[in-house]
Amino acid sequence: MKILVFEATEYEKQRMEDALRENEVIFFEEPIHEVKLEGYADCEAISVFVHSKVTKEVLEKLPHLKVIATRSTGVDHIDSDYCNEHDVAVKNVPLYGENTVAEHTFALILSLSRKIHKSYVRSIRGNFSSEGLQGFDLQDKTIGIIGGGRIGLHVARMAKSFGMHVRVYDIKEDAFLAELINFKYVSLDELYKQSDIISLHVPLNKYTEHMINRESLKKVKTGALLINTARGGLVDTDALLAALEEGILSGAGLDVIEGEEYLMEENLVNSPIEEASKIIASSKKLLENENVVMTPHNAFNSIEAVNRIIDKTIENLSM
């Protein structure tokens, strides 16, 4: 079987090449929409990442696949109405890193709670002093949790440990295992009102696009900070700015941005020039902001994580 893996890197490679040896198996350091695909067209099976888009216009050059294996647990890079219209099974890798999502959750909060981003620029440019760095005990302050799936049961069970009260909502509840955690089911409104901290843990969707936006956001306790390790989408960038600037948000913790592909180097260049410009422009103010962190999609990136999702792969990927 002819099996094309993009946005791979060295140490996947490695590991693919010799567990999938039975196959031929082609590797690309490109996003799957940026490689010319002619002369692939007999290829059955695909693995990507989630910076490639799967667009339909992509899958008509590939008139034999059989199988996408996304090394993500998210598939809202991928046409799935295309692919459930000519038979194409796409797989992901949903149980890799729900401890690990839930740890650089925790690390984001923090470092805002803490103010650790702002105690390190200052202490590497020579200056010790504390004035203006105090911050505040997680310790009986509630945190707010949309999506009670696996990530956000880990966050919650984090959470209890540092003594918080925990609240989420999920449109599918479980009694057992909120008594098991101690934490309660609220709507979406009581937890914009209660929360001191609120952790994004769903997909994206139609449903769940710009859920955070200048709406929801008038309905948040004042002061509150937002942490998004789930997808940039959820959030509109201009209303989380504005509600930064406002003081609505103390803070936010963002290790996905809404249009995060554009800010790869190599994506500017096919990229529409307005659109580009503007997710650039949105993303330096949310740089700039002293009471925003930032890291680059890595929530995932831990060794074991890492290990677990090529496992999961070639396992999708061994038909």
The other form holds:
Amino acid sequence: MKILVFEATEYEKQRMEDALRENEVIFFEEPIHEVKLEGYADCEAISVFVHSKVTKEVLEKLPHLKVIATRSTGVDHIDSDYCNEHDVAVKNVPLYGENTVAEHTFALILSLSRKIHKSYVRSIRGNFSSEGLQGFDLQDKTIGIIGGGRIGLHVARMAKSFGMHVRVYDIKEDAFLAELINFKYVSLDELYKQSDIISLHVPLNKYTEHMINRESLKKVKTGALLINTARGGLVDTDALLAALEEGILSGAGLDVIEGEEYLMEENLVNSPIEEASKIIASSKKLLENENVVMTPHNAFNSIEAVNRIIDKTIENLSM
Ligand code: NAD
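Having seen the form predicted alone, the form predicted in complex with nicotinamide-adenine-dinucleotide:
In what comes next, the whole complex appears, and the chain from above leads the way.
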């Protein structure tokens, strides 16, 4: 079977090459939408990461495709309607790193709550004054988790160990887990009103896109922190910038931002200029804000999680 693997790192290449040696496997560093696929029409399986735009136009060039193995939990970068209509199985990695992403969520929270980012910059410049670096305790604060699924529940468990009050909003509720972990389900409005820290853990889809917008930000407790390790498209960037400017939010910890794919130099070449310039300008404003901590979609990236992703992807490609 011919398998095309996109956005492959050297480590992924080494491990997958060996495990899939009975197949013809071709690796690309680029995302799928940047590769000319004309010569690969006979390919039956592909593997992508989140920066590949697996659109109808891309998929039409691979008429024999049977499987897409994405090396991610989210599948919002893949045209699932096309896949359903054309019997292309979309396989993801649902269970590689709930604790990994939850730990990163706390890395962002603690950076902001204890001003680690500002302290780091100051100390590497040789300034050891602690003036202006006072933080706040997490104990007795309230965290509002939007999306109490696999990652959200690990965040809830960790938050309890910090002595925090935990509120969760989810379209599905599990009373047993709420009692076990000791959190309360609340409505979205109650969550906005009560939370000192709001953390996003829902998938990106037509119901959740821009769920954090000017209207929802009007409901948040003044000075709350917003943490996003889920998907950039959940947050309207202009509304976020305004909320930071107006002090509605006192900070934001972002592993993902809207249009993050345009921030990778190699993707910029083929980007629509107007859209890319807007994204670059907003992200620059976010980066310049001293109350924003950003990481480059790196929440999943621990050695343990990456090995679990590769193992599951190899299983997904072994039809
Ligand atoms: P999950 O499917 O286990 O949990 C998602 C939860 O959201 C579910 O409980 C679901 O009921 C709930 N939900 C869905 N739509 C909702 C809505 N409209 N309103 C309220 N709740 C809703 O997913 P997960 O494994 O916890 O992952 C969450 C998200 O984190 C993923 O979709 C992915 O986008 C993101 N993620 C990011 C990284 C990263 O590296 N930054 C890594 C892995 C996953």
